[in-house]
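Given next, in C-alpha cells, is a single chain: the form predicted alone.
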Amino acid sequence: MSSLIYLDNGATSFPKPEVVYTAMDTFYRQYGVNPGRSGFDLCLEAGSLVDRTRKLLRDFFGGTDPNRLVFGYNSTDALNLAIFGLVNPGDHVVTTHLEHNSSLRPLWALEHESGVKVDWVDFDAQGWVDPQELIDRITPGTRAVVMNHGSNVIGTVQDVAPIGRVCREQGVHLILDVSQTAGVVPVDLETLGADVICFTGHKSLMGPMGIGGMYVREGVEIRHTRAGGTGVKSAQRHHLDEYPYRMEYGTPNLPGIAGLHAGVHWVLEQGMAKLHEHEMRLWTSLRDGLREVPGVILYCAEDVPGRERISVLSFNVEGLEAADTGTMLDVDHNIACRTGLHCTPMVHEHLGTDQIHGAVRFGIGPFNTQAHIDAAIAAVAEIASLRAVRS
C-alpha cells in the first residue's frame, strides 16, 4: 500500500491530512453523543462542534447566516433536495452538458415525470460553456439554472458570475454544484450569484466520505420533500420550517462533521491558492508529458488564457479500452486512477468517448509529487508502446 501512487483525487482525496483522522477519532472517543437531544455536557459539546462547523462553512462560502448552512450526506443529497424542492411541475430549467448524474438524473426525472422543460447547453471544444448562450436560454418561465462549477472529467471551471447576475436580476434560482471546486478555487455566494451552493466534504475540502450539504441564500425557501426527527419541537407534527432543521433530518453525521471541520481548517491553514498552484503545476507537467507519448489522446487539455481549471486530466490510449488501460496502470504500475464515464454521460457523448466506454482520468491532489507524475507518464508510455507493438 505504501508504494501506491494515488491519482484518483477527482473521486475522493486520499490520504487525508492527519488532523482529519485525529478529529474523527477524538470525537467518537471523547464526546460521541447525539447533539440537540439532551442538555448534558457531552451533548452540548457535540452541538457546539456542529455550530462551529456551520459558521466555518458559512464564512467559507461567503454566506451570512450559519443556520442556512445545511448538512447532508454529499452533493448528490444536497442537489436532490434543492432541485426537487425548488422546481415545480411545468417549470423551465436551464442546465449544461457538463452535469454529473447528481444533477442530471433529478432533472431527467422531472422532465419525464413532471412535465418540466429542460434546456441543455453544450460546451465548446476547449470545455467551457459560453455564459451568453446559457443566458439566452432563460425565459420568463425559467425557474432555475443548474450548473456544475468545475467538471470532474475535463477540469474546466465555468464562468458563473455573469450567469448569476442575470439570474438575480430575473428572479431565477441558480443552483451550483461545487463538488470539484470547493477547497480548490474561491466559491463565494455573492460573487457567483448563486442561490444554493451544493458541496461534498470528501474531495478538496479534505473531509471524510458521507458528509456534505448546501448553503441556501436568505430569502430562498426550499420546499420540504422529506420529514423526520430533528430533536427540536418534537411535539410538532409537521416538519420544522426554520433553517437548518428545514433541510436536515435525523441524527447528523457527527464524526463526518468533525472530520470536515478539521479538513477545512487544514485547507485554510495551507492556503487554498498555494494548494491549487501545486496541483496545477503537477497537472501541467502531466499534460505536457502525456502529449509527447505517441498514441495518447488528451481531452480538453489546451491552455486558454483567462480561464480557470482544476487538476483532473482525462485521456485514452489509441486502440485500448479505458478500463484495460486502468487495469494495467493498477496491476503493472501500482497507479490508482479512474476509468469509464465518470457519472457524466453527456460529457462523454460530446467527446465521442461514450462509444469506447469512456476515458482514463488522473486526478491530482495536494499530497502528490513530481515523482508520482513522472511515474505516471512513464507507465502510460510503456502501455502505449506495448499496444503499438501488438498492433
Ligand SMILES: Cc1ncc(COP(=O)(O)O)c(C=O)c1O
Contents of the next structure:
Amino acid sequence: MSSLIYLDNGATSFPKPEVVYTAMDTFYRQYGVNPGRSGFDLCLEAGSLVDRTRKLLRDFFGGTDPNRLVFGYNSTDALNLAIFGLVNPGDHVVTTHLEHNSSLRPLWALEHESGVKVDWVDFDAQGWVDPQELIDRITPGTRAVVMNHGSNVIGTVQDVAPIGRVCREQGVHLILDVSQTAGVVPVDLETLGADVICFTGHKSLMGPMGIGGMYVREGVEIRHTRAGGTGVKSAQRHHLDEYPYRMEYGTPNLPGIAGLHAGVHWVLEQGMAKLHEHEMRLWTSLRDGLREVPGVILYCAEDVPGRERISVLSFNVEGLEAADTGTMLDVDHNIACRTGLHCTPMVHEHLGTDQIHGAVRFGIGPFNTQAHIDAAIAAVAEIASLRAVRS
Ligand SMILES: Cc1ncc(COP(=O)(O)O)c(C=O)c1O
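With the form predicted alone done, generate the form predicted in complex with this ligand in the same format.
Following is the full complex, with the preceding chain placed first.
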C-alpha cells in the first residue's frame, strides 16, 4: 500500500520540521535540567531557553512584557485558567457557537454552577459571526467575550478587531482562542484588541504536544485557580502574584519549549503568509475537486470576498456516517482524516450534522502536496461511487 497521506493537521501538525526533533533531542541530551531552580551552568542554559522562547512568543503575539507570556500544557489549559480566573459568579459572558470544548465546557460549568449568564452568538450560513451582532450582546454587566479566532471545523477566521475595539472601550476582557490560527494568520494583541491570547504549540506553530500557554495583556490580573512551586520565593506561603509565576505551576515542559522555540523559528523563516498561501491553494483545489463529486456535501466552503480562512474542510458523503467514510479513507486509501464532532458540538448542531455523528474533516498542513490532494479527491470519489452503487 502507498505511504500514509496525513490530512489531519487540524488535530495536530505532522510531521514536524526536522529542526523541532533536533531541538528536543539536543535539549535533553545536552542541558536537560530543571531551569530557574539553581545557579549551575546547565540550569542557566535551560533558563535562557525559557526566557528566549518567552521573548519570541511575546513578539509573535505583539505583546510588550515577556513575563506575561506564560507557559502551560496547551490552549485548553490556558483557556481554563483565563476563564475561571477572570469570570466571577453572576457575571455575564458573550461567546459563540463556534467554540471548542476547551472554552465551551468551562463556560457551561460557570453557567450551571456559578450563576454566570452566557450569551451564545450564532454564525451565518457561510460560517462567520457578525461582529455587530456580538457587540450588541455586550451589556454593562459583561465581564468577558470568549471567542474562537479560527474554526477547527469549517475554517472560518472571525473578524475579531471590531469586537476587540468595543471590548477595550468598555473594559470587557476579550479572551481569544488562537489554537487554529497561530502560525498561519497574524495574531496581534493590539490589532485584535485581546486581553488574553490562548495558544497551543502543536498545530501550526509546529511544536510538540503538551506545550502551549497564553499572553496576558499588561494590567489584566487573572485570579489564581491553582498554586504550587515556582522555584523562586519558596518561603512564601501564597502563590506568587507576579507574572509569569502567577500563571505557572511546577516544573515546565522544557523539551516542549525547546521544540516550540524551533517550531516558531521555522514558521518565521518560511514566512507565515507563504505557509498560509500554500495551504489555501491546496484547500481550494480540494474544495473544487470535492465539489464535483456527486453525493459529497461540503460545509461552509463558499468563497466570501474579504473573509479569511484556514485550511480545514469538512464534508460528508450522502448516506454514509462520517466514521464509515473515515474508515474507508484509512483502510482502503491510507489517508488520515478526523471524523466526528471535532470537540465542537454546537457547530455540528448548527449544521445539522450532529444527527449523523458529525462530519469528515481534512486538515492541510505545510508538508502536504498537490499529489496528496489529488489522491484524497480520487479516494472520496471512489467511496461516493461505491455508496451510489450499493444504494
Ligand atoms: C479551536 C480549538 N480550540 C482549542 C483546541 C484545544 O487544543 P489543545 O487540545 O491543544 O488544548 C483545539 C484543538 O483541536 C482547537 O481546534
